[in-house]
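Just one chain is shown here, as structure tokens, and it is the form predicted alone.
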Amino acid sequence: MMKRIVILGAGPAGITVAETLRKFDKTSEVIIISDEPYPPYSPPAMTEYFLTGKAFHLWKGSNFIDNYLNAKYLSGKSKRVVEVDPESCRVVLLDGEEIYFDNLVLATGSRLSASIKGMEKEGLYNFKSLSAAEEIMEKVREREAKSALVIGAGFIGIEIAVLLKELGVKVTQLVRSRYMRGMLDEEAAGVLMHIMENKGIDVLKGSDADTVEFMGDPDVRSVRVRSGKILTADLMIAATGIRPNVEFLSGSGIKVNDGVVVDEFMRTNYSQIYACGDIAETINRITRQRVVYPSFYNAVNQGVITAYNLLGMNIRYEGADRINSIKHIGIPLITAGDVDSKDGSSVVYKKGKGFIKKIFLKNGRIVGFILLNDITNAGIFKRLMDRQVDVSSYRDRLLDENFGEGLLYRSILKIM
């Protein structure tokens, strides 16, 4: 009997589920629901889209769902899911429509996480979704915004700051402690800060960057920081970290901690319901601790495993990686795994003008790495880390210019 599979979310996780399903299952009914009024897009490619005007963000093409997936696509604000009922296998949309399912996939992504006084006011923008980003770009295109204040120093904050500077906007960025805390160590974060300043970003640190309140009535016009200063700009942009979109699951009985709790097969506590991407709480590949690691890389991998298990293949998910990269704004950067040397790991590193490369090891095995402004061999390091290969015999050559070539390269491939 033909199944109905409903996927909530049209981001990388949800679309990967649908695409993988269709490789093996041409007959099941697939319904994809998104509260955004756009075709599926890739968030990491939004910066390149706005810089060039070319639709790099439509990673599968504008007609992908109709032409390839043969799926029904319900999109727009009225199609936002407001209730999930696992007992009756039903979801309810904002416009009152009820949709029944045989299997449900939760892939609704994440949103801004910080809770700062006044954050609920109008006039505070973010770069988390295409809808939100288009609002910012409209003000820039119409020359209504000549200055911007970016609150936050993670990946999103870095991308929007550089993008706006490239478009001619005067940018001030608030960096409360350091850039990409948790993904870069202090030294690498310092190198990145100098790169940002050299790009013309005005970086504020310490108490001048610790936002206490968004001010203005009714719209946000300024921010007050802990030092007491009042900062103003034409654009106020929050880039303060992200948290899973799980509020709509309240009262559903689906287990939620930091994110939706899934097992090794990406199933929730209801066997007919799965979760993947930024919303899913799974396990760290190496430490086996429960985590939520929002990234394009994890979303796609989890989407594939989810689809396989919807098809009855019983494929175990190996675990999520703490990994992020920047490629589209002239700052090549890849950071992965555990990058804290304070917990006993040793470090192999190389530093030069405008770049830094670090590999963190425990017991002869790579547990994390940082490559800033030189991402050579990132793929090799990632495979060695994933497979926990003992690199003790050549640890001091990992960052050699010719590493990955000749006999050493072939020996590594044999191991992997």
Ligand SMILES: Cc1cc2nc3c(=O)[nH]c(=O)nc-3n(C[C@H](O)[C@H](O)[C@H](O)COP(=O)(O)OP(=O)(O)OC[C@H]3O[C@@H](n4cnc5c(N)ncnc54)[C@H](O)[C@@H]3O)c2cc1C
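Heads up, when I say rigid core I mean the largest set of C-alphas that superpose within 1.5 Å between the two forms. Residue numbers count along the first chain shown, from 1. These numbers come from a predicted model, not from an experiment. Compared with the form predicted in complex with the ligand:
- The two forms, fitted on the rigid core, differ between the two forms by less than 2 Å at the CA of Phe56.
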The other form holds:
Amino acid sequence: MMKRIVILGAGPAGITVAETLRKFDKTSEVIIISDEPYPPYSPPAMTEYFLTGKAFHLWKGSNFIDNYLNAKYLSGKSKRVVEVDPESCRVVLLDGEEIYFDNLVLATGSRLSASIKGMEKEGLYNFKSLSAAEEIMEKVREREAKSALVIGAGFIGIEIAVLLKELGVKVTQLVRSRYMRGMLDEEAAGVLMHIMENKGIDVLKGSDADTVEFMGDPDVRSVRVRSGKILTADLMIAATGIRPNVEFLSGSGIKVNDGVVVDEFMRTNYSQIYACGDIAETINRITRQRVVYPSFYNAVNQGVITAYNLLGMNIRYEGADRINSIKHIGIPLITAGDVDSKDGSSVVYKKGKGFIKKIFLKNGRIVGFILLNDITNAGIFKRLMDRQVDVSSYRDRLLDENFGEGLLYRSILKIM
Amino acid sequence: MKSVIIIPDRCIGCKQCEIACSVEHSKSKNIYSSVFETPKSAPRIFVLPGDHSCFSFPNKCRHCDPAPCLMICPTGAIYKDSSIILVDPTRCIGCRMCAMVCPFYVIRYRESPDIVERYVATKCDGCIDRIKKGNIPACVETCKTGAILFDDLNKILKEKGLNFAKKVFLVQKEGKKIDVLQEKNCYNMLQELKEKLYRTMVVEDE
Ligand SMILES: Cc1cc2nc3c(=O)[nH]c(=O)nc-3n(C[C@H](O)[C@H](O)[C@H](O)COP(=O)(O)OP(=O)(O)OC[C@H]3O[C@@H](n4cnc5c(N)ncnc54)[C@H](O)[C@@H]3O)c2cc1C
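Could you switch over to the form predicted in complex with the ligand, since the one displayed so far is the form predicted alone?
Expanding to the full complex; the earlier chain stays at the top.
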């Protein structure tokens, strides 16, 4: 009998699983289920899509599933998966449909999260998915929204603030501690704040930015911050963080910690069920700690490994990368690894006209870096970091103009 | 299948490949007029210095398989055509994610004649247009020292292996004391000479 593989979620992770599978396996039945009424899309390209109207977000094309994957695609709100039963190998959809599987892939990604009073109320928008983004854009297009309050200053908060500003909306952003906390150190976050302010975004900080309650009845109309002030705008947008979409797994017996716990083969505690992407809790490539690192790169990498193992290739996942490039701020900014460490790390630092570059080292090995407005050798630093190469003998040359593949390659006996 | 193969020992750092690459990717494909074009054409191969005075290295895209840049591209702008990794500038949003994961740092962001509003990822395209016309890549054609070849990798490896075996055989047969690992060729000699010169200069400086 033909094997049936069911993939939950049509984000970068789920689609990569199907695409990789099809390179080797043309016959198995593949069913992809998404609760969003769109062809598969790429969230990192949403901002560009709304700015230009060009379909950048359809990174594989609108007919990818039909034309290349030879898969069945069930999509729309009624197709939301509400239950998984590993024992009988069955998933249940919101509309009552039951689907049996031989192998199941959990790739339902993540969604907005916040632990703020009033969070569950209507009228609070977010920019985490295309469905959510379309709701914001509808208000903007119909000119109902002339002002917006963006709560949060992480990756997604930056994108939506910049997008709305570009579209002519008056934007106020609440930055509780600093921009991209955990991904940028204080100096770089400060530069980023200047950039945002120069774009015309009002930045509120400290107790004026620490939201304690979403107010309004029944819809959110304003927020109360720690300083006691009440802030309001036409559009209230939460960008307070994200968490894995795991609710439908409760009671299923599938082990969930911060995300769905998987082994190095991307398998859950049920050997026929895999998980990958924003939903999965894997290990950090370097520190080997268990982590949930939601990013496009990790999602596709994990998708590939999941597919290999579904095919029985027994291939280990090397680990998740903590690395990102911040878009739409007008200058390139790449940040990777541990950039905020207090213990035993040293820094190679270079600041020049319009750029800042920092490499963080521990025991002679790169553990993180920030490259602001000059991304020379970014990938080379990543490679040295990934492999934990001892760079002590050329540490002070890392940020030299001449450092690069030439130096690494043409002295191979000495330093690699 | 033929591909571009680099033999770094032979590179003397003349940068003629950079010029040829730049001209090839200009609109006019003419060295004189290309200088006056906007946007100005720039090379996609980079001759980098090593840590000795005459160690240089022509660094270019290796067209990896699997290619991390292709995997990370969130808009599908990076794609593959007959084992060459290419960028469609009209789909590129300039997010820099490909440069972030390219282990060799061979992707740059530049103005493209087709795109006005942003810098887009620009990289070696394997001179795919030339190859389709039956020509060899521009950097290969121009290289004067045989440091950049367009050939079948397996063939080159076999030749190199045979060459090495021949030398070992000679050593055994004639009891010759030649250093089989350190091939003495004119480039090595040139390098030694240059280094000597460099060292004396440094000593004098101090
Ligand atoms: C605005 C924005 C910009 C970003 N920019 C970058 C960037 O530049 N670089 C980067 O690395 N990362 C970026 N990311 C993060 C990146 O998009 C995610 O890490 C990636 O999309 C994760 O892929 P995924 O497939 O695991 O999950 P998702 O993309 O979240 O896809 C999961 C899909 O499953 C569906 N789903 C959820 N629950 C169910 C259910 N019960 N039943 C059926 N379907 C369900 C969801 O609706 C969704 O369509 C960005 C994210 C956003 C929102």
